[in-house]
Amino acid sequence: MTPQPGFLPRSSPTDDARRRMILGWFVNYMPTAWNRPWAGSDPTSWTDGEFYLDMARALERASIDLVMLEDSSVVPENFGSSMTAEFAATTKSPKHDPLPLAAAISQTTERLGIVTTMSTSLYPPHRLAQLQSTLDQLSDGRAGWNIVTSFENLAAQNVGLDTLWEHDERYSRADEYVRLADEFWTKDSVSFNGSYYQAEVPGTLPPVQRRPVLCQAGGSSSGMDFAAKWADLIVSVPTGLPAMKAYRDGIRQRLESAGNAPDACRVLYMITPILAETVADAEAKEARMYSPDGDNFLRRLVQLSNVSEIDFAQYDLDQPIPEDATTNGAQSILDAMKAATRGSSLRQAMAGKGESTSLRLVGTPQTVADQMEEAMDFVGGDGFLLFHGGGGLISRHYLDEVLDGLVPELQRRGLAQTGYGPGTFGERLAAR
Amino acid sequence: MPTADPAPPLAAETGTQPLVLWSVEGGDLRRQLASIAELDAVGVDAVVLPGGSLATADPILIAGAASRRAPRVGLIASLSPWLQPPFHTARVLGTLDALTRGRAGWLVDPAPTKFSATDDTDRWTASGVSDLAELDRAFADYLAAAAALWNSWQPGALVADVGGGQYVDPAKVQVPHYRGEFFSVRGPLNMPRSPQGRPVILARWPIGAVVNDTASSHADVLIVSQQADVSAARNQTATVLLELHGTAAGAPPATTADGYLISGVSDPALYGHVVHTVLPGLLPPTGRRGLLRERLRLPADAFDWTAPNPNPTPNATSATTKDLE
């Protein structure tokens, strides 16, 4: 591992700096809340985008560090193999590109990080680097590329393949892929023959960053590996604390061992607050946000399949997963999910907490912020990714609960940044 | 082709006013994005948004982020198909329109690619490709897949049913599973059907060596360099532009086209002239709105949805605009 050329701060950080936490909101340019309360005049009024530009501005008002813009390429039939039950929970589509969304938002905010999600497996090197050059261009060095490789086969098929490559294969071609990106920003003319990739080809135009900043999200070893080289922003989902820095230990152990220095990558983690004006009301909203029956349980089912390729709408809810089952999907939640549900049920092991949270964040804006406060101690750095659970959740309401609520909450201890400092989204990061 | 015709422009046989499209220069992406908002205040109909090589900005992010700024123009990105596979050009367009609530154009250059780019898979690519037959066959089966992905989701599928907890009707999204003689897509699209159901499509006329090719049969719009070019070009299609090069916008010459296509402005002075003098003479003095397709007085029959074609003709002069309605 050598890499990790990174961004170097403008000044170093003072230690009320280092004190501040990063703060990033992951979002999906996908329907709003939409069966639930909240959900405003008009439920399909997203695809224009409006909603998310005035999320963008909002983000903004509130100082947070970067909005991460979620991206994927199918209509899963995971649940029950057909598209119906997708197109009832609303967790990957519909959904548009986000890329011109990016292009929009970089007109309308002038602070703001702006991180796109696109993938090694589906688009060819030379268009991703041009789109990330654009983008960093138009937003005069705000731009982050969000590296995923997939793993849907729907969405392999889409661009003429007829499955996607194995795990760790994927991760060796992505290692590829971002070196061919690298020399298409850094040089005015590539000349590249590699394992996977060939090209002949001029540089794109020069981004205004020395290149895109980078981030990831690796779980696996080999993931952390590939995240540990080439990433300046982690984005990952331990649960509990000592995961927490058990994962954040391992990352900046990566980096030192190749030489380089552990605080050239980012480590936040994904959180999903939730926050009412009293604990017992928070704890209420919990309750039903988590509650195992309606259309929020179903939601959960359909994601949890989607994320494992694993059909659960096979199993029996309120029955253990048989030991004897089998799956050509994710082997390892199915794994989990048994363990889980031993001696229980599906519904018994999801009832009461929710998937894509590091923190089990339920209270005030107060309390939560001590929890946050506590939790930075604990581990050491370096913040958060504020998520509120994919397509079909986001409100105006959550928003204003967050940004009006924890996060000035946040800036009062110190916590959370109240202006941005100077320079490009990079340069920001590394002076943190 | 005259320079300086000092004759007022002669409106098109249907007496209505007509269209001003303006190709944009170059270069700084600042100007650039000014210029837009510029020429959508003055009412240009449509800017066209350079694209062509991998070494300069990609045009559907310019006219993202255009798109607040000039909030009527329409926004037409010139762009190859060899870039990239249908899926993504077909998304990514679809987004646009969206976007701009049903203001995307996409100008079609099938030239041959200058830049080689492979992979270890086997898919087609155009990377080393010169031979015009070919490409224009490969084209056409590109612009198959990308019709089939915008008929995936028929209009009205977007329900938002709170009762019957249903946010798509998924008896309206069709998977097309399209397989042609170079791209396969199995779909459907993740996205619904956009404001126009599809971009508006616009290519010169004629391309290269190939006559009766993909590009000019299959465009709503054609942009011809000569008035002498509008009649044949009118039998391909219904709406023709004249291009108008440099200082011949200075002074727009009468024509049977239905408007003008205003390139190569880059002089301050002359484009101080065009915008200031010239283009009020032209344009209506509140600007038309709409969707971009309306602006342009297409048929919207041409725009209906009809369901996706999973087996393409795989001979490309066969292959008809319906295709892509």
The other form holds:
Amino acid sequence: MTPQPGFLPRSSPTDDARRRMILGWFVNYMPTAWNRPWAGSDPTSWTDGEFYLDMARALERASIDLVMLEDSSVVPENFGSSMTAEFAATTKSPKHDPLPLAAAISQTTERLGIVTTMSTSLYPPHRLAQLQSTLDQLSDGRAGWNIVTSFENLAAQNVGLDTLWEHDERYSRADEYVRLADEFWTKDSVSFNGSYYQAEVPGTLPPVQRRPVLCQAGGSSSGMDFAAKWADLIVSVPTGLPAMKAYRDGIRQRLESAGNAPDACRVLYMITPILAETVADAEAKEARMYSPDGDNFLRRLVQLSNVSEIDFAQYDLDQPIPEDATTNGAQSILDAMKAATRGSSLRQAMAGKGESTSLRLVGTPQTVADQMEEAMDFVGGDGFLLFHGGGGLISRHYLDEVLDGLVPELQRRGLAQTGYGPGTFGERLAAR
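Given the form predicted together with its partner chain above, I would also like to look at the protein as it appears in the form predicted alone.
Next comes a single chain, given without company.
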């Protein structure tokens, strides 16, 4: 790897700024909690976007750094080779396009960073660069691009391909793709002739920030190489403190090998806090949420199949995952699930814990804040990306628990910002 000229400039933050966590929220433009307690009076109205605009305003009132909008273009058939389980679980569909929602959020907020997910396998490079530049202009310098390569063959077929490329080749293509997009944003004219992409385009597409904040979620070795090379912000889901620290150390080593500062990008860990007035109440809530006998167990299996592109319907729930199981999708997640089921079973591994999160955070706002503080001290990471399990789960009630309970506790301890500093989204990240 060689140093990239597009990295945001990194200042030396004060001790107070270094102590403050970066906090974001990862959300899907999908049905909200529609068949669960606290669903509200009209759970079918998610399509008009008003819930998500209210959510963005609430995030900004709480001084959350960013909202990240997930995207995918298929109704998955990963579980049981059928769409039936997906429509019952609503983990990834039905879904609206997040880009118009991002534009609407930019007009109803003033400081919140707005990160949209767009695939290097599905968008033409010039089109993606143009859309991201437009969002950055509309938001006055608050746009970010969550770079994904996609892995679903159904997504490939939606754009006229039979299949998507093998895992490592997708990252090779993505590297060339991002380099080309960066030229669209920064050069007066683009003459690009690469292995996968070519361009002869006059003029530039300048965002307010010179380029949007670049985010990535590489978990495999090639994904980490790519993230360290290009990303300003990395989303990570290693499970447990040692794995979280190993991941952060691995990113630092890659940055230093490329001639960049070891903290030239920020690492956020996915979490789903479960909060209540007492620890016992929170633990009882967790037991209900993750019971292997509850109706939530199916949706968790479906979601796990979707994020890994492994059909978990084919495995005996009371046996470990076979060691020879492979995937062209999220390899790091599959490896983690194999490790979790060794000497155990898939059912036991999933019982009593959330999927797609790095830490078990269950308790009162005070005890959960304790754990988050201890985690950052041990890991040396930069913050957390909050998530509430995909479509069909998010509610105003859960938002209130986190934004009116946990976040104020973090702010009282000086661990979270109580307002936004000056500058663009990227400049504020650079100062943290």
